[in-house]
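For reference, the chain that follows is the form predicted on its own, supplied as structure tokens.
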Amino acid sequence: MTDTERAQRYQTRMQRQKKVVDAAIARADRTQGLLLVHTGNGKGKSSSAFGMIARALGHGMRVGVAQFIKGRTDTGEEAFYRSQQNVIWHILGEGFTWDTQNLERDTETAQRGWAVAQSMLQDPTFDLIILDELTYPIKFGWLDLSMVLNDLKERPPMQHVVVTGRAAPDALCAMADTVTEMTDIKHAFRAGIQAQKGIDL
């Protein structure tokens, strides 16, 4: 094949992929908050949805985040998101299950941090919730899973929420609009890496 024949077959691949990409965006005709879920076993669940609150502040948009389970204040993008101006951050967990061993006081914990999360599901003034690591809390039993999608469901029409966590419940997948499934593939840890400054903490 020649130069020139490659080009003219390349050209006609991307016009006809064009018209498949120009017909899906005319089909998109509506906007809403949108619910998104990362979850999976992999690694860059909450990076992912951290990383969106880039993108809003990018635009002017405040953003909330309720950290459970996780208890720690000196990751990297706590420290940074905080000082933000459009950015309410609250840690809300105690640490890991394995640390507190408490079900009584695990459980406590989470009902207390799902009414902050609340109390900001219901305020339209933010435009991106990221409920981080919110799958756990569920998938324990601390949280009634048919409370939190009744909370999710009478959001305000224009805010959308990321849900990061393994195990996603299905009823969680099914209400969503956008569900992403990170795969563990290969991780430093598993070889004897500590979690690593700007990369897992």
The other form holds:
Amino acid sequence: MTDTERAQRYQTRMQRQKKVVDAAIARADRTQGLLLVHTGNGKGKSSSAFGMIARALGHGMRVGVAQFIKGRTDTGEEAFYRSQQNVIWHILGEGFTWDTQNLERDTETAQRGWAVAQSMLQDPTFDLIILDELTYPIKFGWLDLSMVLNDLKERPPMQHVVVTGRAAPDALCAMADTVTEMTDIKHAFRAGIQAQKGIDL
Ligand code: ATP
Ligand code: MG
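After the form predicted on its own, can we look at the form predicted in complex with adenosine-5'-triphosphate?
The complete assembly is shown below, putting the previous chain first.
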């Protein structure tokens, strides 16, 4: 094949692809608040959600964060975003269950936390809400799944919500518009490397 033939083939293939892409873009003609779920055992669920905060702030949007399980008190995202006027950051969990070891206390903490999340879900001035590690209080039975789903359903129509955490319930994934499962192929921690600032916290 000559260089001219190769260039001609490439152009034809790209023209065909552009038609497909343009048609797909033309079909997507609706706008609405989205429910996203980041689940799975691989790294990237929370950090991807926090990346969306930067996108939203770049568009002048207002963001609320509710962290349900507080594993660390020193994350870079919290330190950075707390200084942003358009971000409200709530830490609603006390720690991991293996730290607290108290079912009644964990249940109360989660329910108090959900009341805070609920108030954001009823407030249309929030354009984006991150419910970080919400799957755990549901999984442990501290929060009622149908209550959570109902509050998500009743939120303002243009409000976006991202839920993170492993083992997202099927009903939550079914209600969501976009669901991503992070796959754990390898993680440095298993090779004995400590959580690194800027990468893991
Ligand atoms: P990140 O906040 O880095 O996006 P994540 O939200 O997907 O991670 P979590 O289960 O919330 O994952 O865990 C947060 C911490 O645990 C981070 O320090 C992360 O690097 C680490 N981590 C995430 N997945 C794994 C894994 N599969 N094995 C070991 N450590 C992990
Ligand atoms: Mg996380």
